[in-house]
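Here you get one chain, nothing else, as structure tokens; it is the form predicted on its own.
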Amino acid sequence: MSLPNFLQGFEIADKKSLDCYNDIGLPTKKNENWHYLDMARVLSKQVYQKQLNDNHKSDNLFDAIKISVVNGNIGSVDNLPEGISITVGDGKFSDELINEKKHPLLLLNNSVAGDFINIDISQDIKQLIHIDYYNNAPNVAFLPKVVIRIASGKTASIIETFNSGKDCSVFCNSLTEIFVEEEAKLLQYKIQQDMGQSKHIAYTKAYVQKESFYEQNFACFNNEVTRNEVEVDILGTDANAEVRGVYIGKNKSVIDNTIRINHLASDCESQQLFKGVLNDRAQGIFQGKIYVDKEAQKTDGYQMHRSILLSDDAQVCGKPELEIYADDVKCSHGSSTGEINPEQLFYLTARGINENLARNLLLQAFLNEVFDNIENDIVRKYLQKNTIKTMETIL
């Protein structure tokens, strides 16, 4: 029994998970849920290693409670306000997540030794909680393990940023499990902006209880390979879940957003909204599903994916789905792909605006529907600023 060839230097933590992973293997296009992204091919040529900490320090852009993770090594967390506990080290994902899902990369994450980041929130936390992942070593692999619990009636916001050096080759396999108790509110932001060759696989599972609210906003700024997979179980009545995202790709980048929201209780709402811009030979993938159990009457579910292609070689694969077993519901879904509106572009250039600037303005306006829903002003402005910078590099 051994770890796969593309991972070097890691210790085995859970033999059962590794045995199960080795039986399944990396997902290929034969797996319907991975039909558009062949991970066996993606990881076939590179070897990634566990790296030592390089003591990188970054600015506290968000005036946040900050946890730094450099090359997979977690730094200390000091001066925490009352109402939040952050521990590093021992931890455990739920048996349901590991044993029942049989998700290959989820099993791989659990089989490899590594410190957990355990975040327990027992009071309202006004400051952002920032997990800052940074990699500056060649061929580095890291497998983040995060468990977040927010107590009944409390509110908090968490942001995760992923950055790497320009010449770095990175494999990230991130696993996050979130528990949102009754009448609680958790806002989660994930921003991926690696400069090098990065393969980023993330799986987030959230359990949302009665009268609570969970939201994830995801942004990907031109990564090599990305899969952002989110699954939300709405378990209590009058709960709400929203998952939104923006992605921008160029060259041969592949960006996959796979979202599933399971309505398992009545009188609940959910929203999925994703928008993307692709140039060159970049590929976007959206697989979104709303599942409505027979007990989940009076469900209101909305799902929409829109993308703009700037090149004839760029492509998008959209797969919106509804699976409904209740008869008193209101659900909608859709996916559309197009190009910049030539009439709008002509309108701006006819008034003396440079064509590239005009394109940038139109694309910003296109993506702003997602940004406008972001509650935190600091995060929203940060995303808008990075969108402008990224757009200038792909036009």
Contents of the next structure:
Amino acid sequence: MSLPNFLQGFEIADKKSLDCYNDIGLPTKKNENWHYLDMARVLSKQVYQKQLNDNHKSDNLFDAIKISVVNGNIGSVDNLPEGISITVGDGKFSDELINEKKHPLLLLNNSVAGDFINIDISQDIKQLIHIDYYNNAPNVAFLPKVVIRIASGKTASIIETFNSGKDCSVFCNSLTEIFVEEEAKLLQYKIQQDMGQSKHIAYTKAYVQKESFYEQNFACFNNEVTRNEVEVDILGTDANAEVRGVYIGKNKSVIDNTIRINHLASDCESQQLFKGVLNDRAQGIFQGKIYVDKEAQKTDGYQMHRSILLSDDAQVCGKPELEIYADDVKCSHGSSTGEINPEQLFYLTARGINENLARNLLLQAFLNEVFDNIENDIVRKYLQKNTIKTMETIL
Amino acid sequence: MDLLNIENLHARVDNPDGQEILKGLNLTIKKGEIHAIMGPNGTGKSTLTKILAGSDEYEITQGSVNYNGEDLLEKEAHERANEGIFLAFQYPVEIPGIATSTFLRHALNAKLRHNEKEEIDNLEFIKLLRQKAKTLKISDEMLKRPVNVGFSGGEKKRMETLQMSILDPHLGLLDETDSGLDIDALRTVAEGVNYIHSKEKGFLIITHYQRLLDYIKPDFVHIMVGGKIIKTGDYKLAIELEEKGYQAYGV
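Same protein, different condition: the form predicted on its own was shown, now please give the form predicted in complex with its partner chain.
And the full complex, kicking off with our chain again.
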């Protein structure tokens, strides 16, 4: 068996995964989980290659512990503070994740040889941990493998940014596995801002233990095709998981957020909050699910997706779902789509603010409900600044 | 000199079966004058103020509006505001996510830019805002809240008055600014208007009650029925209406 045609230059690492991937193939619309995003079609047009060029210097924007990944090649990490270990090289995803899920893109990631980034946190880490993905080679493919473990009672924040040079076509298939031990707190930020012709497919699996806290805040600024899939297993009582996201799309961009939170223990809370703004022929997809096991009494689950369409051709597909087997739970879900409120727009313009700026302000305000949840000031301000900039380009 | 001159204005709601609301309205406001329009519900008073402020809910089918000698209807809403028209809304809309002070700074800077003046810096603006807010009994806490969010009816109207005093308009349009106000709030709002008023400026006040006119003395009182002004008088007309209602005018 060989790797699929659209991936060139990679070695095979795991034959079993590859066999399994080849049996299933890329997901099409027939696969319910991919109903709105036909990956087989998305990846049918172009060949992507492993690239060795790792020539790029970038600033340390977040004053962070920084790991640079240029065209898929991971740079060295020096001067680590105490309490964190980052190793690049060998690694392994859990068997459960790879073998039981039969998720084609997970299998593909695991089939392909490549270095793991293993991040082990054993003390509170005040500095942000930043994985900076940057691509400047043509038709580059990269398949990041990240495993994060945070020890009991410890706190840390990780940010991943995805950027590409102009006119750089990219295929990214990222797989991240996160273990949050008891009473630990992990804040994760992911910012996709390739801006160009990139296919960004990411899957994050988090295991959340008793009394711990995990959150992911995702932002997608006008990429071509983005699929951000997050699955959280809440395994211990009194734990909390929050997955939020903001997306802005124009032209023909497609942004798919597929979130599943599995409540497998009692007395836990979860939140899903997603907001998007779409112009031109852009498409937004939100598939959010709260699963509540029969053991997970006293679950408090919240899910909301709201979008604003700026053009008649933009569209949103929302599939909010609850699957509940416990009888004493509080869960809500919803998805709504609308336009800019004309009364609010008139109020601002009647005060002298031109229509373009008024729209920009209203859309920022709309998205700020998500950003207001971000604890880290530097990250929040960075996201708000990029939102304003992106909004100017799409309005 | 005429500040505002409306001639034979006809307007309808801008949708396929939109009915005609203004049916040949004439009104002239000279600099320094305060005009009040009274009239029964549904007669087009609010529509008139929204049209003057540039709302796109309505289509003008006939007539003209000149403001400072220029065709007002040609201008967009934000241009009208920057050239000195201010509408105090009957129902100020809530805008979650935009702080009142941020919104007002954008508004003031838009006006300064439009008039080719230097923008105000943040510190200076906050100083100005606090000073004006204090005279209108608006707390710092209210300024930090999102625009009109969680404000009571009276607070919203005071906030409209604050915006008016910051933007210092040439033509103030007050759409039932007195509705829902207790007597103290009414006095505060009226003081705000009187403070801004000068011989260069004009006001058009829509009201149902003579009460507001006890505090803001109008030069003219108009009765509007069926989409046009059918009678014009002075302050005494307001008192007469308060006593006798609109029956004499076929309502």
